[in-house]
Structures are given as C-alpha cells and as structure tokens.
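A single chain comes next, written as structure tokens; it is the form predicted alone.
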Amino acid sequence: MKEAAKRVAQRLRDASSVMIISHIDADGISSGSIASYALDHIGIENKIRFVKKLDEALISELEAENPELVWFTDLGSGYLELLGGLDVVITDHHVPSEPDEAEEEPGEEKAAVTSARKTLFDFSEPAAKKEAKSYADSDILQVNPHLIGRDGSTDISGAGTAYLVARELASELKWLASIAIVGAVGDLQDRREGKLTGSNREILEDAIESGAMEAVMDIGLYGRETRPLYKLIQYASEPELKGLSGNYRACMRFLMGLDIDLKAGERWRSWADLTRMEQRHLFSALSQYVPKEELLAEIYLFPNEKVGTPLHEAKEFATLLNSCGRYGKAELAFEVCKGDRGLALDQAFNLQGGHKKYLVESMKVIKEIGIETMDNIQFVHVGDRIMDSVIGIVAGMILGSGSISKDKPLFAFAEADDGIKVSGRSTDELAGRGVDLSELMGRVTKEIGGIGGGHNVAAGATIESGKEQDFLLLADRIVGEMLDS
C-alpha cells in the first residue's frame, strides 16, 4: 500500500482544494480528521462533509458543485460506478467493487482499480478468496487493503489508510497515527486476536514513536476509564462473566466482597481510578470467572490527555466519536480529533451522555420486540423506534451481549428518510466458516435493489420499504450456501 499512498500523495500536492467526504463514524470521523489535519499542514485549502453513505444523490450534489478533487475517506471503493463524473482519490478498507479476472500474480499492488463495472451491486468475493484476483488500472487512484489480498476488517481501517498517505504527504504528522489506531479501534480490529495487527501495528509503532501514544497489557474491558467498576463488569460482553454480566446485584455483592473502595467521595471509582495493587486484587477475583488470557488484552493510551477520560483510551475515544457523528454532530468530534479542547470537546461530552442513555433504551426496545429466527440467520424489525444511524451499533451489542444466540449472524431493519436500513452483524467464528456480510449485502442489493456492503463481520444495506421479507429469504439462503461451501 505504500506506492499506492504515494501515488495518491502526489495526486493531492497537485491540487490546490481538496473536498473531503468521509463516513459518520469513529473510523469515518478519524479519517477525514486525518486527511484534512494533512492537507492543513502542507497548505492545501479543504473542507469536508461527513455523509451516512455514498449514493447518487450525493455524487449528483459534487458534480453540481465540481470540486476540483474530492479524498473519500472510508468509503468509496464498493462505488466505482458513481464516480467517473469526478476527479477522485479514496482511502478506504471496505469490500472494493467486483474486481476483474486477471493474471497478474497474487498481492500484486495496484493503485487503482476499473471503473468498467457491471453493475452499482456488484461486489467482491470474500478477503480469503482475493488473493486468486488482482485488478485492472483506470482513473481512479486507491489505497485500500484488500487490492493487495488483505482483510480490510482486522488489517487496516479506512483511519489507516488516510494515515498512510498523510505521512507520505508530510513525514513529521507519525503523531496522527495514533488517530488512525482510534479509528482501528472503533471499528474492533483488534478484537479477533485481542491486540492490532497487520498493517495496524506497524502504525501503531509509528503512534508509539511519535509520543502520542502507548501500548500497554491490561484487563480488556470496555469503560476502564470512566465507568465505575461495578458497570465496568455488569456490561462486560467480551469477554462474558457468567454470573455477572448483566446482573448488577450479582456485581455490587462481588466487589462488596473484595477490600477495595468502589467510590471517592460521591464519586464512583473506575478501573482507572484504582491503585496498581488494587487493579492486581480486582484482576485475580475476576480470574476466577474467566481465564486470564481472555481478561487481559492490549490497551492503546494517549499520554498526553487527563486520565480517567475518554480521550485517554482509544476505545472510549472511538466512543465519543460515535456519539457525535451518528447524531448528525460529526463537525464536533472532527474539531476534537484536530486539537479542540474547550467547547468542541464540552459539546461532544454532552452529546455521549445522550449517547448512553439512547443505546440503554433501544437494548430495551429491541428485547421488547424480540429476535426472530429462520433456518440460518435471525433478525429484528425496529421501525421508527432506533434511529437507522445507531441500529448497526445496538444490533453489535446485542449480538454480543450473551442474550441471544451467536450460531446466526443478525439483521436489523429500521427506518430510514429513503427507505429501510438493514444493518448485519456476525462473529469471528462464523466468518471463519465462511459467512461473508459484506458479499451477501452485494448479492441480496443486486437481486431486491438497493445499495449495500462492508465488511465480512458487519455490513450494511438500504433497501426499498415492503421487500423486507424478500431480503430476508435471500439472506438465509445465502448464509446456508456459505455455510455449506
């Protein structure tokens, strides 16, 4: 990826403006932030826009307002099609369109890929299969994983790949690595083997290098910095403490029992909070309900900013992301990524709040409608009740909370403003039997209508209102033939 970067690279320093359109989310957010930190840097004019998808109506909006080049920034290379009205470069990880038979060796670096395509809903086939095609050259510069016969769901994130080019743009930015290793995180590339890898590491030495972050060995779960320990175990999904995951009660008797101080004052005291001993004691009683291996996993901190906050924590900084852009509030979480400490950061505080209590009452919304089931997959229909801009969220939580079955990936369906949003989440162990989202959302949206993709774990699709079922039928098929394969 490292000629592709460069090509890109110098494709941008040709430009004297430069439109950034990015993804909504922590990885989205973190990348355009990049991107547009670099072109700052190097004294290129920007501006940027976060969108929730890439689609017609917003190529349409760009051709009318004819940029001179547009950096999509993860998103863009599962829509070729749409883009040959604009002079583009993409940073992106995501599934590519359907690549050409070809027979250049495998891993063979291309820097762009063919804009003749069959269709808008023509996708690739899974990243285990890549490496059998390569892709043909057009217009179109790109620095995406899978063109090279990577996974782009644990090797790089979209974060990573603006990275990769903003320090091609400008050696002295390795300190934006670490948020790149943000955007990695917020899209859970490192939870297949508890740490990053691939292409991740090797940036996040970069990160390391530059000061701006560490790496340490430390219990794995999520909230050590700002949720008082007895939520920090009762939310604990990955790993799952039987007996106490999801039982507050169960939670307050445990740490009850050990000899540790759970508030500071009126303050509740989170594993952050916590002396070295205190954290070793904690650790150990913890042990009991889970091997430690599975407790313990890499943990990215940024030194520089005040402990027992969500920017000390890549996670909890990847959550605070979230909370703004799937708000329609991205601007805020960009202004953060870029420095902002006072008012951006005051906002985005406020709006995680919100956050928390919106993800907590749709977890009840989609318990009360209950999850159904077919012969391989299970789904939910929430309507107007979950915004279509968190289901995806909520549909990952539920997926990993423990109360249903994880032997089916999951669909939820909500309501969108242009028709219905279906968001999949699978797991590692379903992949590794060859369950592929991202190829199935390509396979039902070329059938049904619609646009869809992502990632082999978690895709998404929008789909007209009324083939609900249609898409469902397809789906279960599907994941049966993948299964049988």
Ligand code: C5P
Given for the second form:
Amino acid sequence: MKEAAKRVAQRLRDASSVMIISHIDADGISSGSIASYALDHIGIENKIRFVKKLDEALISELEAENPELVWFTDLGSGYLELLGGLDVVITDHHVPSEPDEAEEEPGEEKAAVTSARKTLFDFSEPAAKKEAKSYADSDILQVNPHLIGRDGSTDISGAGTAYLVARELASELKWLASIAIVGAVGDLQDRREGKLTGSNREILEDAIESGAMEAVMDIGLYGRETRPLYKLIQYASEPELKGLSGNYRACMRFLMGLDIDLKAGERWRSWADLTRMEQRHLFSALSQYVPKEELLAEIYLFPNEKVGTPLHEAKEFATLLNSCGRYGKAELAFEVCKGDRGLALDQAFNLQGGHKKYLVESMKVIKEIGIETMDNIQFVHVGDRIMDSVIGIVAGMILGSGSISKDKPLFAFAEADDGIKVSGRSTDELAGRGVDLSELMGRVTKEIGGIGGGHNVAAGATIESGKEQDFLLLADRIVGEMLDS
Ligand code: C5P
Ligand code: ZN
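Could you give the coordinates for the form predicted together with ligand C5P, as opposed to the form predicted alone above?
Shown next: the complete complex, the earlier chain at its head.
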C-alpha cells in the first residue's frame, strides 16, 4: 500500500485545491480529519464534506461543482463504476467494485468501467501495473487493503489508509497516526484479537513514536473513562459477565462487596478514576466471572488528554465522533479531531449525551416491535421510529446484546429520505462459515435495485420503498447458499 499511497500523495501535491468527501461515522470523520490536516499542513486548499453514503445524486452534484480533485476517504472503492466523470483519488478499506459486475453497465459508463478495472489490478498484478501507467491521468488511484489481498475489516481502516497518504505528504505528521487508531477501533478492527493487527500495528507504532499515544494491556470493557463502575459491568457485552451483565442489582451487590468507593462526592467514579490497587482488586474480582485473558485487551490511550474524558481513550473517542456524525454534526467532531478543545468539544459532549439516550430508546423500540425470523436470517422493520443514520448501530447493539440469537444475520429496515435503509449485521462465526454481507448487499441490490456495500459482518444498502419483502426473500436465499457452499 505504500507505493499506492505515494502515488496518491503525488497526485494530491499536484493539485491546487482538493475536495475531501468522507463518511459520517467515526472512521470516516477520522479519515477526513487526517486528510484535511495533512493538506492544510502542506498548504493545499481543501474543503470537506461528510456524507451518509456515496450515490448517483452525490456524484451528479460533484460533477456540477466540478472540483479540481476529489479525495474520497473511507468510501469510494465500492462505487468505482459511478466515478468516471470526476478526477478522484481514494483511500478506503471497503470491498472494491467487481470489474465483472461493472462490465454489464450500458454505454456511457464504459469509460468508468475501464478505469475501475485497470485500477483494481493496478496494485495487485505487476503486469497490469505497467499497462496502467500509460493511462496515468484517467486512473482512479486507490489505497485499499483488498487490492493486495488483505482483509479490510481488520488490517487497516479508512483512517489508516488516509494516514498512509498523509505520512507521504509530510513525514512529520506522525501524530495523525493516533487519529487513524481512533478510526480503526471505531470500526471494531481490534475486536477479533483483542488488539490491532496487520497494517494497523505499523500505524500504531508511528502513533506511539510521536508521543501522542500509548498502548497498554488493561481491562477491555467499554467505558473505562466515563462510565460509572456499575455501568461498566452492567453493560459489558464483550466479554459478557454471566450473572452481572444486564443486571443492575447484581452489579451493585457485587461492587458493594468490594470495599471500593463507588462515588467521589456526587460523581460516580469510573475505572480511570480508581487507584492501581483498586483496579487490581476489581479486576481479580471480575475474573471470577470470566477468564482473565478474555477480560484483558490492548487499550489505546492519549496521554496528553485529560484522564476520565472520552478523549483519553480511543474507543470512547470514537464513540464521541459517532455521536456527532449520526446527528448531522460531523463537522464538530472534525474540529475536535483536528485539535479544537473549546467550543466544538463542548458541543460534541452535549450531542453525545443525547445520542446515548436515543440509543437506549431505540433498543426499546426494537424490543417492542420484535425481531422476526426466517430460515437463514432475522429482521426487523422500524419504519420511521429510528433514524436511518442510527439504525446500523442499533442493529449491531441488538445482535451483540445477547437478547436475540446470534445464529442468523440480522437485517434492520428504516425509512430514509431516499427510500429504505437496510443495515445488516452478522458475526465472525458466520463470516467464518462463509456469510459475507457485503457480497450479499451487492447481489441483492443488483437484482432489485438500490445501492449497497460494506464489510462481511456489517453492510448496508438503500433500496426502493416497497421492496423490503423482495430483499428479505433474496437475502434469506443467499445466506442459505453461502452457508451451504
Ligand atoms: O449504515 P451501516 O452502519 O449499516 O453500514 C455498515 C457498513 O456498510 C459501513 O461500513 C458502510 O460504509 C457500508 N455501507 C455501504 N453502502 C451503503 C450503506 C452502507 O458501503 N449503501
Ligand atoms: Zn471505515
């Protein structure tokens, strides 16, 4: 990817202004911030726009604006066939479009198809690479782990790919690697092994070397900085603490028995507020419920940020970014990533408070509506009761909550401005057995219309209203086929 990053960097350096388009989630916001910070640093004028998704409407708008160069971060690779009319570079980790699929597009899209195909082979096959050079200007340059056969859901995030380019633009910007780590954990890339692996590890080294980040082995439960201790335990889902998770009274009883002050004055204490001794004591008490190894994870800290705030730990940092993005305020989070610790940060904290309440309410809505089951999948349709920008998070929370079966992927439908948003969530176990939701979204939308993509365990699509039943029948069949083959 280094070679690809160099080429993208060169292309950016040659431009006098760049339009950055990024995704509204934590990884997208981190990506966009890295891109913009690096361009600012080397004096290239840039603007940023955060979008929920890339589609034809957005492309038409961009074509009308006719920017000199567009830098797509954390999106783009899945939609190469749409990008023919624009000058673009892409740093992304989503599954790239299949050239064969694109080939079936009619007439005028041929030009884009050629460039998509060429790009796909560009960095993976030396022979094609040579040929690609002669097309220089019409190429879509991409940094994407899939192009070198790596897994985009664990090896590197959108922010990581943007960072590889930022580092080529200005080698002194190594601290931006710490923002790339926020993007990676925001996309749950550390989940499978309890730590970041692959290219993410190299990026982590840069982050640590710059002094902006530390990696420590510590309790892996989410919320170590800001959650009151009882919530840290009550909401624990990875790993689940049998007998404690989900049970407020049991958690309180457990904590009361430990001789640890749960409050400092009026304020609930969090894990980060505890002394080392108290942490050790609580940890060993918790290890009665789940093996120590499962309780431990590698944690990524920002030593220069205030302890006990979301900015001190990468996962909570990512949640803060997500809360802004999902409510149409990605720009606030963007300012926070680029260093604003004043007004933007205050507003971001405010939004986060609202986000937490919204998620709790949304979980109730789903429980009320109920999950329906088919042969190979399960689904829920929430109508307009949950925002389309949040439905993916809620679907992930429901599947991870232990309150429904994890044997089948879950699809959640919500009304959106431009049709029906579907969010699909699955598990590593199902992925290991061949279920790939990104491929599924591609196949289904090809059949019934709409646009979709993502990763094997988390993917989304927008389809026409009224096509939900068709979607479900197809998805059910495809998952069945994937499990059989
Ligand atoms: O929106 P949701 O959280 O369900 O998206 C899951 C994943 O699928 C994200 O990585 C998102 O970028 C991707 N996605 C996509 N195309 C869509 C919708 C989602 O690539 N139309
Ligand atoms: Zn991402």
